[in-house]
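Take a look at this single chain in structure tokens; it is the form predicted on its own.
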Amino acid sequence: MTFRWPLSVQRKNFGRNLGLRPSVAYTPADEQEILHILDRHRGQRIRAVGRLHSWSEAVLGDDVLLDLRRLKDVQLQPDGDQFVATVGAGCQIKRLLKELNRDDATLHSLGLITKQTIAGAISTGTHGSGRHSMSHYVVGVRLARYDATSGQAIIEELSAGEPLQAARCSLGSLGIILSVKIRCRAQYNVQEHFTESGRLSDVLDAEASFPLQQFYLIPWRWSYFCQHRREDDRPRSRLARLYRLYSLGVIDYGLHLQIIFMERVVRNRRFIRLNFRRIISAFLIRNWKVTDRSSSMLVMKHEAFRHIEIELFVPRNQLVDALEFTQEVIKVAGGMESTLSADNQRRIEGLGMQEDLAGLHDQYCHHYPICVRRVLPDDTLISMTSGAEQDCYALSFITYARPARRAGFSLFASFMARSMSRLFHARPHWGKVCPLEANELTSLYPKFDAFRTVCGTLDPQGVFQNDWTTSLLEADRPAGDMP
């Protein structure tokens, strides 16, 4: 057993909005060592951490902390015409993809980054675009917890029913995840190209031809940049390597460095708006159709520069109104408008949030494209698209402001989460900024009571909770909560 960092030093998450200073921290090498640690610290709170690429309080732990990075083995087995991979909890997605590719396999769903561990990714509902979240494809979870009768640390396999549905997105609340079994598929190619459109209807119509697409609402220009994507049976394009260099150098680094320069150095709202209206579009090569391996095409270097993010999931039938509302609120926050349209103003008055809107006026200039990704309903209890009767769309709001200059974004994020959850049934991503109170969050999930029951059965003493997850499990549903 080894300590991973000096206990007198606070370790911060990727966004530098949260800090961890546990009383003791371990990096166990195997399952038996984890059981020994659990028995040694019986009665104390115990949490596991991944790579801390999360902005929500789900990552916090102030007592016993386990860093599972040494549990990273990958075993792949055939399963009909597909595969099932058994993956150590601390295995990073990038390592998993590399191991799968040796057998010409890959994951069904990929998020934008690959630095996360598999346990961290499923515990918060990590997703891509055009498919279910990664959690949906989990068929088994191996868990360390305490036996309710003997009090001894034991290992249990969750492979069916509500325990599995809970483990697919658990917020780390059931026990210590040791390994994950996840359905995989044969490696495949994806074709991609960019277009720009002024109409959301055109973007959504394109889904029929490009089901894996994601798109961006460009602030201050108010058009849509669409990243059209679909599976492609053709071989890798001859210019695929050049396209990867373009994506890395121009999009992942060049575009982001320019946005960061405008936000952190220039800090002039007029130039930020002008940048989006006139300059940002020059970074995109339109209609360059390239086919490449899915595990290369579907990811970005989104972790290259420090940022903080809130992501809100809205049902498809609410998307048009939600994006119109988003555009109006950004204008008010940026000082370009003093109020919303008549319809949206009435909505805000109906919520009693007039003062909140007035307090947001001229407090925050949004400086990053709003990424929109379609996510299919999940077979889970509390992932963001669980229990949905239609596809959902994840709207990402990101700031590259330095930690000391995030007050305006915090106001904006809080207003968007509280208003959109009530107006458009929006659910905040569990792994990103979650400004809602515990009862507001849990009321968005019809099966949260079932999740509580599973947590109470597997962890009756609440030893695998932190203060935030405890508040969720103890929250009362408000009268008139959402179905």
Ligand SMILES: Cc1cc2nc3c(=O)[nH]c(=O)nc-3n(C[C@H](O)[C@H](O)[C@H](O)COP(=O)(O)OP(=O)(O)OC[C@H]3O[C@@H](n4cnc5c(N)ncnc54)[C@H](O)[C@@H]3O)c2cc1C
Contents of the next structure:
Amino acid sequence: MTFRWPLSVQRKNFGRNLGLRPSVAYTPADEQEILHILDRHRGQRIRAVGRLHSWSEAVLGDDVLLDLRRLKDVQLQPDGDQFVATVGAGCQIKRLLKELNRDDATLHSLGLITKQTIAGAISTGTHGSGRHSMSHYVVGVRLARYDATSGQAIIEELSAGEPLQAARCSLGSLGIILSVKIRCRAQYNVQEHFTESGRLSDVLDAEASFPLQQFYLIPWRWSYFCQHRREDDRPRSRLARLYRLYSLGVIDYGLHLQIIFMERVVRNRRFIRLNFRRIISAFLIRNWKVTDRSSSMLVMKHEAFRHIEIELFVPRNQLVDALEFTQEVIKVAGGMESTLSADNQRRIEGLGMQEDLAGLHDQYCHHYPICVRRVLPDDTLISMTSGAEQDCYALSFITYARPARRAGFSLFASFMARSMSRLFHARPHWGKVCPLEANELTSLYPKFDAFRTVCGTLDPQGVFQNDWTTSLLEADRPAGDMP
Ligand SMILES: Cc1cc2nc3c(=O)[nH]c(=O)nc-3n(C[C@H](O)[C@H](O)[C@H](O)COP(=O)(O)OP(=O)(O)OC[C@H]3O[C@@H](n4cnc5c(N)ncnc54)[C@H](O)[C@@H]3O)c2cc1C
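Based on the form predicted on its own presented above, generate the structure block for the form predicted in complex with this ligand.
Below: every chain and molecule of the assembly, starting with the one above.
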């Protein structure tokens, strides 16, 4: 039996920056119900959502909305020395990990949290560090859509060629994903320890020994906290449970509550800067080496406190310049400097963005470590590392300001996306704040035209689009090359 949401209730996304009020919404129990719903609403716009953990307009739908949380079966099959899991679209990653773990298997790639559904996670290119995004490992997508000739709702398996590459990261634009086949691997352990370094080159050199590492540029202290990580054949450390308690209590809650207190209660820039310069580092235990199961080590409780984020992907050869630029813009936005260095000032003048920079001056005090994660090139049409010839680094900018006080962050995010996309080929994460115009976004993806063609073939009437994805599909700038 299908549940309908009470339509008087507006559903909001995690970040509370978007609200959905569809004309009708369903929580179908199985594939047959989904086909009936599609037939009943032929000609209307239809969109599926996962757990609304995206901050971008990818989730918006104002007509018929489907929530597939009841399609959550997991089946695991061996595939050579690996596995392939067939996962119901609405299955959350945390449930999937639990099911896989029963067979001593796990996912190749994980984001920082496990609340997302599998369909939602792949649809925006969710990623972690040191691997491809989750989309890359998808080998099949089962899709409900309309047959172009009969107009009837049908089910189709996409398992090869450009349709599969499109379905691996599709922004909900091909149809309703019913299930996903994803390559999995044997469960493994990860060893982790923290260090602090003043030099980016040292951090990057460490990648050879710690391929899964991620690091944080600490604003106002301007050093790097590096979370060195690598696969480890040794068993779980004796102190792994204590380390989990430390991570949860001290980092996920203690550190975050302290940042939130500074940003929402104290609201004094001098204290915020002092906090990052002197106090934040006290939360870090350096060189404590611990080995634990990958699915525990690679995630955190990042969803514990409401926040909003933009994440920009730059190719490796742009990383050093991009981080220097970031540091200078944060100082201008925070009112500590009024201009950038001569080189960066020239770059901004070359883009004609001097007034935008002047408008950002003293408008926003950045108050969260900038997480930097390495993501390998994906075999997709439009995920953020698709078509890249080198590894990319995702730079994330997060604010814990209350929803009503995010104007400064919006200005900052928009400036960073517009300037960095043009200076460093930076691509914004499709599921996070995405302030570029449609033609600016699509021009960053050499294969966007191929994506358009697949959308046009599978959904010629555009019924699975929302206003945002329609504007992307209709944008007319030619796509540029990714270095
Ligand atoms: C606290 C937090 C931490 C995060 N950490 C990371 C991280 O470490 N790495 C990272 O890359 N991202 C991260 N994200 C972003 C998140 O992984 C993505 O935005 C993801 O898409 C959210 O999944 P969801 O299930 O909530 O889907 P939603 O946000 O609800 O939907 C996302 C997209 O998927 C489409 N979709 C969902 N279900 C279907 C379906 N059945 N059929 C067709 N289309 C569908 C929707 O239409 C929409 O376009 C984080 C987000 C939060 C809030």
